[in-house]
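Next up is one chain by itself, shown in structure tokens, the form predicted alone.
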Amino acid sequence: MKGIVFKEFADMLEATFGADMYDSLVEACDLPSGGVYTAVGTYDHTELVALVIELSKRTGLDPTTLVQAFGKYLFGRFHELFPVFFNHDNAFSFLESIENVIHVEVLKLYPEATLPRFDSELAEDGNTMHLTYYSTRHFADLAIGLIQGAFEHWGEEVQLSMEDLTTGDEQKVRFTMVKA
């Protein structure tokens, strides 16, 4: 997983809980990286999992809730850092661009990146979208937060449901989104 994700998680923790919380989480988790991340570095995603689990223990918040909140936060940060990818009229248009535009550009910069895959399907009426997430990292909750961040960004109300279709090592989740 690219270091930018870890750096943004650390920044969110520091802004929400203070720098001491992040430092104590890193110490408690005994991470191979030592909790020091560069934006362009690549790190094992299990370090982020360890940090979330430890944060959950300390705050009493469910790991799913924490990861989804981080996804929303990360959407906002990506919008600030990479505004060129957000020139869309609505969230569905943006979500359709993830696999064939955004991830293509990310791989040009970071060919070693292992990105999740997204298949999108927009209904003819334009009010329903199916987005299928595939990843060996099992971070569908992060994807949910990012998706929710997109709808908040474009001020759209959408009913979001999730169907877990995982059968092997790769997580497969189908999100169905219906405009309200």
The other form holds:
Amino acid sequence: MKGIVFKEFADMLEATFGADMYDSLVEACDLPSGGVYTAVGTYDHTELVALVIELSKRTGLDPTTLVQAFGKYLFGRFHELFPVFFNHDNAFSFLESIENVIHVEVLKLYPEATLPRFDSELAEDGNTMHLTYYSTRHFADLAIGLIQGAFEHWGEEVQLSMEDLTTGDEQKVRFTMVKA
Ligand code: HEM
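Previous: the form predicted alone; requested now: the form predicted together with protoporphyrin IX containing FE (HEM):
Okay, now the whole complex, with that chain kicking things off.
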């Protein structure tokens, strides 16, 4: 996974829990990278998982909560870093563009990126959207945080539910979003 994601995670941790906490997590996890990430570098996604598990032990917050919170934070950072992708009238339109626009551009910027795949389906009445996430890295919780960030950004209320359809190595999760 590209360093930009790790760097943002490290920044969030330092801002929330302090630099000492971050250093101590890195030490406890004995990471190959030493916990020093550059945006264009590529690192094993399991380093992020290790940091989350260690942080979970110390804070008592479960890994799901931590990864979802990071997803929301990351949404805000992506908005600051790549405003061009946010030129949409509503969250559904933005979410539909991840697979065929956003992540396509991300891959041009970072050719080594390992991106998830998304299938989207918008109901004819425009009030319900299904978004299915596929990835061998199992970061559906990160997707949830990013999705929640999008609805907050556009000031929309939705009911979000999810169905885990994973059968093999690849995580497959179908999100259903219904406008309130
Ligand atoms: C401007 C918006 C976005 C940008 C610039 C962006 C960019 C990226 C980048 C750079 C990565 C790391 C790739 C790697 O090296 O492996 C990534 C991964 C990911 N992106 Fe996006 N993304 C955006 C929006 C979204 C949204 C809205 C979602 C959620 C629905 C999403 C879901 C994910 C997930 C879950 C991953 C983790 C990798 C995985 O699951 O396999 N992204 N994205």
